[in-house]
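Coming up is one lone chain in structure tokens, specifically the form predicted alone.
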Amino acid sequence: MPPSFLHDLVGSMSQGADGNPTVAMIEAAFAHHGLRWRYINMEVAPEDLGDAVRGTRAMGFKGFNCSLPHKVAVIPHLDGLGESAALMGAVNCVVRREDRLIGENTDGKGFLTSLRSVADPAGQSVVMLGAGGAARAVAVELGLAGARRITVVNRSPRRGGELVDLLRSRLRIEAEFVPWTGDFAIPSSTGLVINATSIGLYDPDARLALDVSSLLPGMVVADVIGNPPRTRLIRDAEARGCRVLDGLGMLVNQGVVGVRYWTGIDPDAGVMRRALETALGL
């Protein structure tokens, strides 16, 4: 491999990486646009992270995704953080601005610039079922953007106070925890429910513990599970009059910004859903 073309390099870290789907969508969006870049898919374990983020330097590449469980892991051997990645103390992009590799977290992003194209966040009263590491960057999004206020709905006290104090401490919004025992009742003030949770994923008829019927015509319901984008709390909501999202949009436009950062170009987003889709046999 020529040294130029190592120049032209961007990879995804994780453990386990066989059948990413991500890198036919990333890939796709290079060959659209023409550019002679590579997506390589590198499975790294735990202890050797911080020489896989050395020969990247080493080898130039322009930056790399990180999955879990090196999200937190990776931050050590960086040059600095965005500013979401600093709050949420995540980081699943790297992108080498000159010398420096820089970390931030594409995941909250790729959700707001899905949201975007059904309603804006500023003002907004959101309920966030979860407090994992989805809910986690959505949530930061979301304040960043100006939402008014963030109840967390989570069966860990300890998780869903975590994410509570970060967003009054850190981002001064107005946020409660509620704890999730039973089917929960959607507050009637509420503009936009998120599921952060991992259920629905490769389950179209998992259930969430939700009490449909507080689902209300005007409230926009968001999942973040991509594979089946239409979950059953999807389709619930759609059946109750409610405007819907997909994770398939919040993944897709993540991939989206992950390019720009890298290439500095707008990739075709629906060029890239496709692509997505044909991976996952969509």
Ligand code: NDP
Contents of the next structure:
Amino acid sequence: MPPSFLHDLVGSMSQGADGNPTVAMIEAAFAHHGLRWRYINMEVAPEDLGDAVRGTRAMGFKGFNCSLPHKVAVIPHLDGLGESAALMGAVNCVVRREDRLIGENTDGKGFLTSLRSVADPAGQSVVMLGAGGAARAVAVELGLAGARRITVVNRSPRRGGELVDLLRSRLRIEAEFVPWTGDFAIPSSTGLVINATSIGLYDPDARLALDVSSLLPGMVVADVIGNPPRTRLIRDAEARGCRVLDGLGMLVNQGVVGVRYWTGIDPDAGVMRRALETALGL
Ligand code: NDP
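Would you mind giving the form predicted together with this ligand, to go alongside the form predicted alone above?
Every component of the complex follows; first up is the chain already shown.
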């Protein structure tokens, strides 16, 4: 029997959702695996968020993604949180499990999937550039996966300090905050360097305040920026002999985790990446 339309619906709640390339990526996975599901964009104003979530319950949605400004505000409208979403205090993926809407955070999980293709997160000494939502998501997953130490380098001491407090108190890992003033030199004992700032988004030449000569062969250098994927940091790190992970991989892998949560299948990440690249015009 073909699945009914409403029971096979997932979506994305955001503001200014025009042309969300995630739609192409998720629907490519559904088509490739013969699932008659749909993933739709819903532009939801902050004051309508509660009604929108109740609407997904009423219409039998299997789940939905939510992006800024809804990642924190959605929590009171849900029935529970997954482990990392509870630690981060932010949700980007909601999954209907039986009749409960459970909030998950797949951003950090997507990053970890990318990382595991080149290195084991356990025991890593990490430099995290940035302390916003993406940094928080990635740092919490790294902590849960056994990273040894995370140095948070951020412009705003308040956000940097909050992330370090979270890592120390809830994940019990070594963490320190370094205020970002001038070009930061990566300590030679570092295994993993991550740009989790928004620097580089839509600007391939945007420069991080970083002493590039401190990047050493053997370090893994990752960027959360997915568009363009070949950021200045990724190009510099490659030229220095580092292994690199671009933000497009993270975006694809968070989509993979979401599709797995909603449908129970393991989608083909290659199909999803190609669809995303086409949608982004890459
Ligand atoms: P936030 O606004 O929460 O955080 C932005 C971070 O960037 C803060 O640490 C901020 O520092 C820092 N920053 C911004 N501009 C500068 C600057 N000029 N100099 C120094 N630091 C700066 O954003 P998010 O964390 O939600 O998103 C960050 C990026 O991650 C976005 O570009 C987004 O596209 C990307 N992202 C990618 C994902 C993927 O799957 N590839 C998933 C999620 C996000 P301060 O605290 O001092 O303001």
